[in-house]
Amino acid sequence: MQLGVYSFGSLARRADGGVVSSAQAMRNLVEAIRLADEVGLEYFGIGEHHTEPMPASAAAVVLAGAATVTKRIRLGSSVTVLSTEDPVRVYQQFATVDALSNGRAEITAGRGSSIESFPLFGFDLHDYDRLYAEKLDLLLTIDRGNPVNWKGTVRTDLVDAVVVPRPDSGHVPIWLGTGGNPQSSLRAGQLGLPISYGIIGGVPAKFAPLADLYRRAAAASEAPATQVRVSVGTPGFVGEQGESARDLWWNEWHHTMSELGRLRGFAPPSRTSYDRDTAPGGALFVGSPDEISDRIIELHSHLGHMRHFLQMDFGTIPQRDFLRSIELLGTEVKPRLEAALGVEPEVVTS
């Protein structure tokens, strides 16, 4: 089992109870993917966000940042909403990524949970399958290698282009990253990609058929071994004790999803549905190291995953909570599962 982090890079809350600039939360992510690198983890995800309270809106960048300053964690987005960006950038950035980290870097190319980019950017969402689809097969086209001939709806075709730069392994590795989608499940398996299960909310354990679906058209596609792979990313927090770390992480947790609310029209989570959902079988791993570590072997025992990393700097929480959480990850909840589990091999997906 692989253990990793993922963040939006949400805003800090000062000591003067104030919060960070975006450009320090940018800071702060750094430094958080460093202690994660320090304290063993293998993988630090940027989903990519344009909100005010979440900035990360440039995971690339951050992540050739952290390159020069970390020596085995694997740098990942969590996810590059692949409908709003060029494919050839989104390569060339990756690839980057590669060159500086010595092959540490991976794509999770999704939907995105969230719209702001298609305004942003000038795209219709009416388009939203159509540019997913392509968008993809673009990318992947690309990872086979130069010249790159392609051709589509949403963008000008491509002949004999060549991309640069190339990763030294001849490919960067790309993950299909989604919510839930049955027919996201059976795309990644059809091409032959790992897949990465963005769960949020709910019982985890019923994404037991998704992942039997995924390696059924993996299998049916001949796919090779070494592609079909799954990861979970939840939202969690660890904590010295159980009860306390659920009491600080409520606060962060009710203030973000109420603010996402106002703006998506659901009412605010109450403590009842809080309570229930960090209880054992819930979607939020919030706890003590045993508690949290116990929580993902029964996950495993439903969803064979291999990579299971949470996303625990919501609302403002303060810095120095993120980083004890993260090294709490790494020094206690990291031993135990690699007890139960073994650990993990590396194996470089493309």
Given for the second form:
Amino acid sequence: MQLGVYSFGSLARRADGGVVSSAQAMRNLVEAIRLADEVGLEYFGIGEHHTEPMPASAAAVVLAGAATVTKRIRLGSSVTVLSTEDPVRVYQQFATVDALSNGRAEITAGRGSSIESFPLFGFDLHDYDRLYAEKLDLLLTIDRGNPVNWKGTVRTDLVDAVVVPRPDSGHVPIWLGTGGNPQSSLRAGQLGLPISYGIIGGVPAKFAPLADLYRRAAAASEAPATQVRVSVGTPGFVGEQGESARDLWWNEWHHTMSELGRLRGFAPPSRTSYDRDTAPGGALFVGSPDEISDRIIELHSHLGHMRHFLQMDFGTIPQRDFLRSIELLGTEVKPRLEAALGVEPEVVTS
Amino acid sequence: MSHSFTIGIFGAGKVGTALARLGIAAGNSVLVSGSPRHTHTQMLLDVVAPGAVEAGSAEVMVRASDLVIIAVPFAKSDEIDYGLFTGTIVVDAMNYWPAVDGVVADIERAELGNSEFIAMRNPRGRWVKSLNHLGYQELAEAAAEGTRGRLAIGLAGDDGDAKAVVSAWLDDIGFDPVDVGALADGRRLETGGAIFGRSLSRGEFALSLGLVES
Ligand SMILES: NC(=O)c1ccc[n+]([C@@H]2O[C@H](COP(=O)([O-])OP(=O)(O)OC[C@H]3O[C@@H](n4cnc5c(N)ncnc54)[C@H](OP(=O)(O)O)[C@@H]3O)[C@@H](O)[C@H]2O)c1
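Compare with the form predicted on its own: the form predicted together with its partner chain:
Every chain and every other molecule in the complex is listed next, the one we just looked at coming first.
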């Protein structure tokens, strides 16, 4: 099992009660990625978000900042809102991160959880499906190599185009990011792409039929075994003691979800629902190293995922607490998982 | 329940397949009309809602069903052929959710409840608003009659007979139905309302909306 972290950026609370600037939030992310690498975590995902409390809008740039100060950790987007991006530019940026990190870049393409990027980049939400389908096709076409030839409706055709730099391995891994819509699982399998589930509520084990659907669709389309991989991102936080970790994190979670609820018209989460969601079986992986490793192992028995990564920095969680949680994930949770599940083999794609 | 329902579901997404599973578990015949943009809907159903059957066409599905449910994104709901719904019991499970759907100018202008707005697309349909207030994962927690923690689901509509059928069906698949009134009263089930997103018992639900239990 690979372990990791993902973040949309956050404005950490300072000792004086104020919060850091959005610029400092970007520097905090690089610091977090660096620590994650040092403590042996395998993955860090960034963005894409365009809000004041969660300002990590330019994932590849943050990852490039981290690329030259880290050694082993894989650096990805979580997710790239492909519909409002230029796939040529996305590929160039992540191929550059791949170069600077000696082959550690990944792209996860997805819908994302919000639509701010549409007005921001001048796209019409009503074109969503066409934009997404065509741009994914273009991104995959570019990854196949130069020269790039592509036809579609969302931009001019590409004729013998050259997209550089090229990754040394030949490819940047491209994942499909999705929530619970079964049609997305089916599609990822049909395309033979690895799939990344974002699970932020309910009972994650109930994603088992979706992972099954994904694997069956991949088998039916004869996708190579190395491409058939499942990763899972959930909210979570690790502290020395389960109880105090849940108490500390509750304020941050409540803060973010109340804010979101106010915008979208749902009630703030109650402590009762939080206690249920942070208990075994729930979607919030908040607790002690023992609790978190047990819960990941239990979920693994349902989903067979090869990577689990946590979004820790909700609310205005102080940077110190964020870093401590990353450290515990690497130094305490990881050895427990390796003891139980063995070391996750390197994936060699050709 | 002696009568076994045949239900038809528009949309094989999160809500559509969750309801399909509940229907199958309750012994319903379940038909599903999937997205015009996707293929292999039957393969999908075989894995995530075994027993559910992809309808040959929307028309076939509507004809065969005791009630149909609309579970597609609100912003795409205008793709459905509403002409099919004349005389049919239609459950609108959709939420207009600008953060996901984008702003739909017509409904912003209309100042109507979401389901009243949708119902205008065929006033001769027998419209019932229901199943919109809980997340799809909570919907999956439906439970047998008499079980502790059984969840309440509100319903609203102008056709009393249609509501009776939908109530019986909700009960069949594992919910405690609560009638909140006419279709216009369905606004109380929408986003921003007192019960939206909350897993409540029948009593709590009625209390939150200030309804006296009959
Ligand atoms: N998610 C929840 O927890 C929840 C709970 C209660 C109510 N709701 C409401 O229920 C509706 C569906 O939500 P969801 O979460 O299930 O969305 P979803 O997972 O995105 O699924 C909707 C499905 O409907 C398909 N579709 C689109 N147009 C269609 C058409 N004309 N005919 C048949 N299928 C079509 C979509 O395919 P494409 O990929 O082609 O669009 C998609 O697969 C929304 O209005 C939502 O507000 C959601």
